[in-house]
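Shown here is one chain on its own, the form predicted alone, set out as structure tokens.
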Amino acid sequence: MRTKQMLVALLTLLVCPCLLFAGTVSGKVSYTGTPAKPKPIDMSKEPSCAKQHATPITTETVVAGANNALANVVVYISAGAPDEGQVPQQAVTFEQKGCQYIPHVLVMHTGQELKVLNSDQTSHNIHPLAKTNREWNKSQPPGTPPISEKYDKEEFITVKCNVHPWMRGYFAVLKTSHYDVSKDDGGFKLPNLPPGKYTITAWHEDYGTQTSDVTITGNETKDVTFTFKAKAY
């Protein structure tokens, strides 16, 4: 087993010998100030699916954790990562649960499959606003199949239910796979990245976007840190 794991990894530094000199990207995101209190959700005209909640849930706006972190950012390689002409197969899943989007932000590479699931007894009405892409809506009756799309150019598409108003997410379309989605406890990471000069973008729902530069010249870790200004209640 350990000759076919080494047999595994001569192959693949063969076909990307970058990969001896693959840095990483990591960081923190956090906020200062106050956020602005998450709001409960009634969902009592929808019973099927308040059952599913055992307290009330609450809007995903602001998603603070301990010590100021700040949740649900998109990170990513903004500029400077080698164009990729090859989409990811497997495809990104949304799923409507509890009269929930799960996850509240979907990151995906242009062109690769986005399947949206409808996992409630209820029907949702999926509609996302794309205003560069092309901007579509359907309805998606319990037990139906996934709905399939895809989107061809980047963009930040805010994504809602016709049926049910509390429901709100969003999709990040990106041309890169270098990316990730902030934890509860804001941390990222952006591994495997050849050396060069990059451009990291921090992109938030109600607080906007940062960017920081970071130069990778081996395999060594950059520490990168976003800190946003909470808006005033």
Contents of the next structure:
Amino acid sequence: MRTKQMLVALLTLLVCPCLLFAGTVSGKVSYTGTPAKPKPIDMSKEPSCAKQHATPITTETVVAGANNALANVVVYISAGAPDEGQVPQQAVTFEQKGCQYIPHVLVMHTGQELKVLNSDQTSHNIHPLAKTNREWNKSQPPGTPPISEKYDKEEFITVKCNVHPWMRGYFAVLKTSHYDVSKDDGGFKLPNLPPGKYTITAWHEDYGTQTSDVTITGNETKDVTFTFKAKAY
Amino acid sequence: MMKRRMICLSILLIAATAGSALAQNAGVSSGYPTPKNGFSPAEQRGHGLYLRYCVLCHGVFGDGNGDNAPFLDPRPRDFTAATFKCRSTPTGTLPLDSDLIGTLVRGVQATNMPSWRPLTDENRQDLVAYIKTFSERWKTEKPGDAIKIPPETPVSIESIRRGHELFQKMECWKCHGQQGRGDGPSASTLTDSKDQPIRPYNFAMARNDSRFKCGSENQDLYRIFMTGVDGTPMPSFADVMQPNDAWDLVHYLRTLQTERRSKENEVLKAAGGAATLKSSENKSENNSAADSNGKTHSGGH
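Alternate state requested, the form predicted in complex with the partner chain (shown: the form predicted alone):
Everything in the complex follows now, all chains and molecules, and the chain you saw is the first one.
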């Protein structure tokens, strides 16, 4: 009798420990110091894009919000992630619109399908400057189908369009789907974490990386904050 | 000034080594420094040849940082990245051995990379085997499949006209300029993947003698823009261009080489010269918002 009960309990645990104990790591990314001011972008050489922006857009190297919040920081589990190697079925999309990359930082799993769209009336060449992964460079004139690619290795990749030198974005290729990109208020959230020890890494395109170790024991929310030092220019 | 003299010097030096290569090295495949850890015989032989002919530019570690490198523009290739300009394979893939050997025979037009024609076929194969040891990529990846090049379509004024329209539609002019002189609106901003400034190819420059870094035949031209020049801003067009359209573009590009005697230039001349193409140029320029600095496209110099 007792063995049977234990077996049932054990089985439930094995089948979905995530439902029993789903921990969450959440928090805020902020900066100290004075970040560089975003610079307005002159698109006059590409009128079909310029006219899409009522006011000129600015560079997105540092996107700072109220109360020293830092946006566009990739926060992810760099060690201990329970889902390494589970490649999501659905594709992630990177759009070229108004001669801008949307999103500015795109996160994907290794092996996950990446779709690149051109919604503009002008040709873009999409040139991710990969070093660990393969470096390719493809032209995508208006009205052509999405480009489908994938990356095999973890890497943060700078993406450029050589025709429009102001265009700059990033691919974050990770071995996990437990990630978030900090919002304008600096907030991020990594839910559905089974009990365990984790290393959380925060990556910013200009300020580099920071890590923090967290242990989840059960159904709890752990607060983690990251504070980057703004680079002086 | 200093810089230029150094470059001349190194070119002279190289020319001398390449010349004597024939004498010293014809068919020689042994007698080089003793085998290093785990190299195949070909890699060992290649290693010896590399130390003799390549190391001053490409460096002991194959990273393109040889003693001469600071004086060279463009910089010697960094073999540790395994990114190559001249490939018959799609963008982002490794080249075939035959692509690399072709580069060694040709040299790289308008750069300090000399032709290694004086060496033997076996020497070149050994060198290629050796430079592949600089990157793990050659162990974990296979070269891409060579892109298919269908037979060339006939040269006609219609083909040239369609090629001209493609040059507009694909916006080659944004980098290469309307006359293909390498002076398009984006040209001055371009850098290669090592952040070094780079110029788009100037088709009209007689000094180029109608040659490209990656060949000189119509087939080579076809291959270049289909596969792209990896490690540079020059993208691949293979996914967005149909094979016959690509031949039309080849025929048009040949007419940008104004100094060159070619079938394409004869056909264009007989049809009334470059001016007959202008009408469509203005049209597409209006709806694709051309060079903002209002360049005139009046043939000229």
